[in-house]
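Take a look at this single chain, the form predicted alone, given in structure tokens.
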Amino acid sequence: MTETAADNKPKLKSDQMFINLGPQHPSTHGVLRIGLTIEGEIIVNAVPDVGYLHRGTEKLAEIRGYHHCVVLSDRWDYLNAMGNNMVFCMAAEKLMGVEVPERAQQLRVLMLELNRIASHLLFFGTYGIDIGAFTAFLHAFREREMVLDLFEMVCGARMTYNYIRLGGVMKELPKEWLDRCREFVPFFKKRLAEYDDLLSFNPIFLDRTKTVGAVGGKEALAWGWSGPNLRASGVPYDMRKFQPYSSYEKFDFEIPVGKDGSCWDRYYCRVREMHESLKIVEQVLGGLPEGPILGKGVAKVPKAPPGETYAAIEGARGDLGIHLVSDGNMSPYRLHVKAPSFINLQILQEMLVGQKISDVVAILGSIDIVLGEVDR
């Protein structure tokens, strides 16, 4: 490892060079800077540097009402906004003792899985660009637009939805929504099969990802990984199975698991997860119960009794949790987000050492971070 001087700048040997990757580089997926010390093409030290997009939403929540905090949550991981809405509402509902009706629970599951598909589609497309394959990006965004059309029909937004609310969901499904969603499922199944021919088993793509950035299961757990990154390392943990919420226990789906924990495993776990999300969407559409979409007991200006709670879900990027503390007023006393993107990012300082510069973007892209969640 390279020594570090007292002023926190790397102390370089004569045959070493310090370079920045980001924050302006498109493949840093946002405003992330990685300070790389290299010897030739080999990385000997890597320091991820975050904070350029700091939003302070955890602090903002202390002066916002509970309903307004749902709006703030949309902005963390803006590719998984439904999940952000969900986890905050779950924490607040625990504090307030609110029961969510069965129809609302399954509508939540439906939106969460559609959002997971939309998020993984963006990963699929942008990861192809990271490696040098542009066509996959066009295919992914074609299908993603169909999911965003469904979200726009139900809540009027395409990225920050504010659809999942305290006690249930914002509104009932509009006419023709279910039919449009049912049309999407078989269409997307065919497209998923094309993705494997287009990118997954492309020889050049395999050469760039199959043996690069391998992380074993013990190492992944030691660094706090979760979600597809952890499962790609061979650890079959999914909160929807092991700690089910919002009626997930009623649905049949598999947990895709990788073998080597390579960039390709992390990529393909997400592709396989889209298949499983489609299974869940089909099951919800086939048995959506009738009934109310909002639980009783949620005031227009709600207050939570004094206390604290924790809630977590299986977000698109891993274990997304909320620690919520109330002092009995109209705003949370304290809110902390356990953000998977932030936790998954820290291993880069170890993963990148010994790799070539050309592999940095492949490894970073395979972790699938969103800087809005890192710098929440």
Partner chain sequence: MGNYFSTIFGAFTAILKGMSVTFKTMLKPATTVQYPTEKLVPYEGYRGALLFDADTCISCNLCVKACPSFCIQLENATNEAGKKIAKVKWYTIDFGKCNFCRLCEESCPTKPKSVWHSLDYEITFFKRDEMVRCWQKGFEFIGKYFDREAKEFKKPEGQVQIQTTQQRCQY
Contents of the next structure:
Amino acid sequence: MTETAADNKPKLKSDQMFINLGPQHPSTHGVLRIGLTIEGEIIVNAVPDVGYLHRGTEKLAEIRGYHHCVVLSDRWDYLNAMGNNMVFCMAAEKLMGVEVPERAQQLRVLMLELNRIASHLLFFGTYGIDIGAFTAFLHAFREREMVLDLFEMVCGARMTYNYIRLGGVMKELPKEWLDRCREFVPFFKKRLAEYDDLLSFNPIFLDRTKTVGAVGGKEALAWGWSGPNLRASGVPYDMRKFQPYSSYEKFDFEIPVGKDGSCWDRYYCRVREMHESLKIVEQVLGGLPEGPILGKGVAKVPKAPPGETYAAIEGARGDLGIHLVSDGNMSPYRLHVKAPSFINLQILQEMLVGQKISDVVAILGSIDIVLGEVDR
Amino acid sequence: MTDKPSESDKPDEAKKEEAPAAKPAPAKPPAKPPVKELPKPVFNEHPTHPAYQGRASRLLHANRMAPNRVWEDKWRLPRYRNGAIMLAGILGGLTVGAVLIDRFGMTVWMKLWNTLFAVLGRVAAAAGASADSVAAAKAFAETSPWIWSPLKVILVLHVILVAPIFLVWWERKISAHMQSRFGPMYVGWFHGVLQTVADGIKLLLKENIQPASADSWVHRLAPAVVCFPAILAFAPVSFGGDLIAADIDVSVVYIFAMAGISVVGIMMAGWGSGNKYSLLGGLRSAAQLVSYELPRGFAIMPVIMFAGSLSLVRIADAQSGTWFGFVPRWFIFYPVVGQLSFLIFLIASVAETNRTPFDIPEAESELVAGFHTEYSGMRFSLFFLAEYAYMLLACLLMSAFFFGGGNPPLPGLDFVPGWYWFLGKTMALVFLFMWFRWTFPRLRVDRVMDLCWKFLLPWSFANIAFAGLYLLF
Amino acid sequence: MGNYFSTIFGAFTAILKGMSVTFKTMLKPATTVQYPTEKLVPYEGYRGALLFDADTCISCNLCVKACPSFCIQLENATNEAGKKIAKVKWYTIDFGKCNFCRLCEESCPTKPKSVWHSLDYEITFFKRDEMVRCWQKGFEFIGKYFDREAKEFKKPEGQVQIQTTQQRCQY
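Rather than the form predicted alone that you just supplied, could I have the structure of the form predicted in complex with its partner chain?
Okay, now the whole complex, with that chain kicking things off.
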């Protein structure tokens, strides 16, 4: 820091204190440690420290077959497990040249959007708790239970689905699933209106979040942000519109874009995304084509031809990408996950400097990270 | 990897059978392989806890609990119907009970009292004392302040110590139903009413841990210093009519003074914990409490101006009667002044009792811990008790100041005794406090201070000016 | 000036709207289940604890290869001449490693499947030994664990039990 004229004034001698935010703390973001150096109430230095949830999945993937890697992929961003499955399967299908049938593509879209709703609901609930509104959390989980029940009906699990497979999806929808999904849509629309009344436009919440954490569009792009965070800063970048995958181009939805990149904008972007995802779900339910759910050409033990590929989708947290290198064996040679939460985290070391301690939780919550993805 | 039945398994024999036959023979599907008889469903009772054995248990099929289905035909749900009937029954029963006690209670009590002294008289006569001494004893017992004052004090003490049991249970139930869940259901015969008692016993049995760096006596005295003024402040509060422990002329000032002493206790708690975060939290909390005492006091000024007295009894009396025959003369109905005073007093009271949205000291406020972090066991529960006692006090004051405290809302309803109305209004305001807590997020500390000094205080001054104008005309 | 009052009024109405949401939710029935005395039965197809039927297993090792966590082990039975037959001698699943992915059930070629997911989600153990479950001919569907101190196979008491009729794939 350069000397300014202000430094020459006699200042109050204040000690700098080093405290750890985490790895266990009441805001439920997983095991993240931020080493904060504070001077009074203002933060002088912030160092995010990750790795508490590192499980070496990228290395594990090198000794497992492709079907096994799908199971591994569930556990990266465990709140958006369908997205992880999807991106890995996209990469592997690109390498192997597998064609995914139409019905499977639309089922994938359906599951991805429902999973996005579930993930954003959890964000909504935990952000409410961080700010102090306890009721929002339980309301969000009540709706999330309905989405998880839908997933349980279709694939048997509530968090690590293993549903999107190489070439298609695992199972056909049960008989009453479409009706249950159709019941869910209007119910959830009413609840979304309630969430706006309860939390989004609450003056206390606005006061707490609209004034902190402003990130401009240029700065967001420079730090490599993606997903709802980037869109809240004003950049209308969404992989589903820019590089549509899996028949997203057939659906009509908007991308919510924020204005000034404050915490409230990031929060509200995600709430509006829930509306848009619900629109997509309605459209898929309206016209799901018949057909096979699994493409041809996927062996029991698939071997990908040598080569490398990169596939990316719009995950709930941002631009989730997979770089897959194969050398012809049944395991990938190298599997790298471009995790949006890991990249979104980096801005904390600059953004938190100069903020008050009470705003740290609001800012951290609004970036919406999941440690499973950060640490892999 | 799919689960679709493989087409190749279709019976080849059936196809062969069909082709040569002249009349179409029914295609026989192959005999299904004999499925091993699966064991009958076993309901897995909790294996080790004897309390769960023998309780009525059920398996519920998941598709019955989807919220949209539960809410659509909620009146067909037996538990909802029965719950509504029960609530209505309880309220009705309380009202009827209150009316009956009011009408017949005194006569029944006097009968019992006189019978007691008649019996005592006969015993005394048998022992040789004169009838005069028995009559003198009776008069003494009936009128002496040596007996009635301690009795009133003990009664008030019991009210304050027992009320939080009910209030905590009520808060847990209300918060639960606002969050679509049940709350305590297990302890106690009816929907977990004894849950707070169980929690209190648990806290009593816990070890009182004292940090090594704590200032020992300050740490130990702090909960008492916070709790005593709460109890003392209830002395001049009238629970409707002349149910009052001490009718002081300056009761309002006395109550606010007592509420102010608890700030010292909080600072003692913050300092005595020997923990810099507790100290910071305690200081913040103390700053918040002291700041909000000002709007509280100033918001009451118009009420005192209208009633012309500082005594709670006289303030309540000044609100008896009606305008136009049906609008009760409660201070809250006075145009502008009443509503403004009520709102300022309400917000300031919520802040005084450290409840959300002003609960920075109480909640896990990010890094700075609250002043009661280093307290465990009964000392912690004393803080808790003090918070609920102050909340009850604030609601009692509000119903006394603004809602007529004891006066019925409509003039024809005064067969229901005054204390019932008072209690009802207080409980409605307590519900309002709880409603606030579970709806709103937390305000940041500096915004709390902003709200007090830049918003509530100027408006309370303006309010006094309006009241003066009102009185002038 | 007008802005000041309109902000106050706007804040007031927003607060009242939020309060009405919680009030309305309070009047609606609760949607939770009192867990130990009321238990939810998952939907069919739920991937609960694994069960095994030693009689239908043909010891083909497909599940062993399909498992991503390498938690299944088995050994072929041999007939009197010492030749391997299509029956399993013993079959072990380490529930500590199982991640309930259903790949073993999908790869099982027998009809009905020899290894399948039940609807049981109350999978708790008191000892680590109970996590490694072994099946042999004659053991029940939930298998037995080998108690290292007692040196014998024991049925797990009060833990993995069959919650209700399980989903055994007929395909």
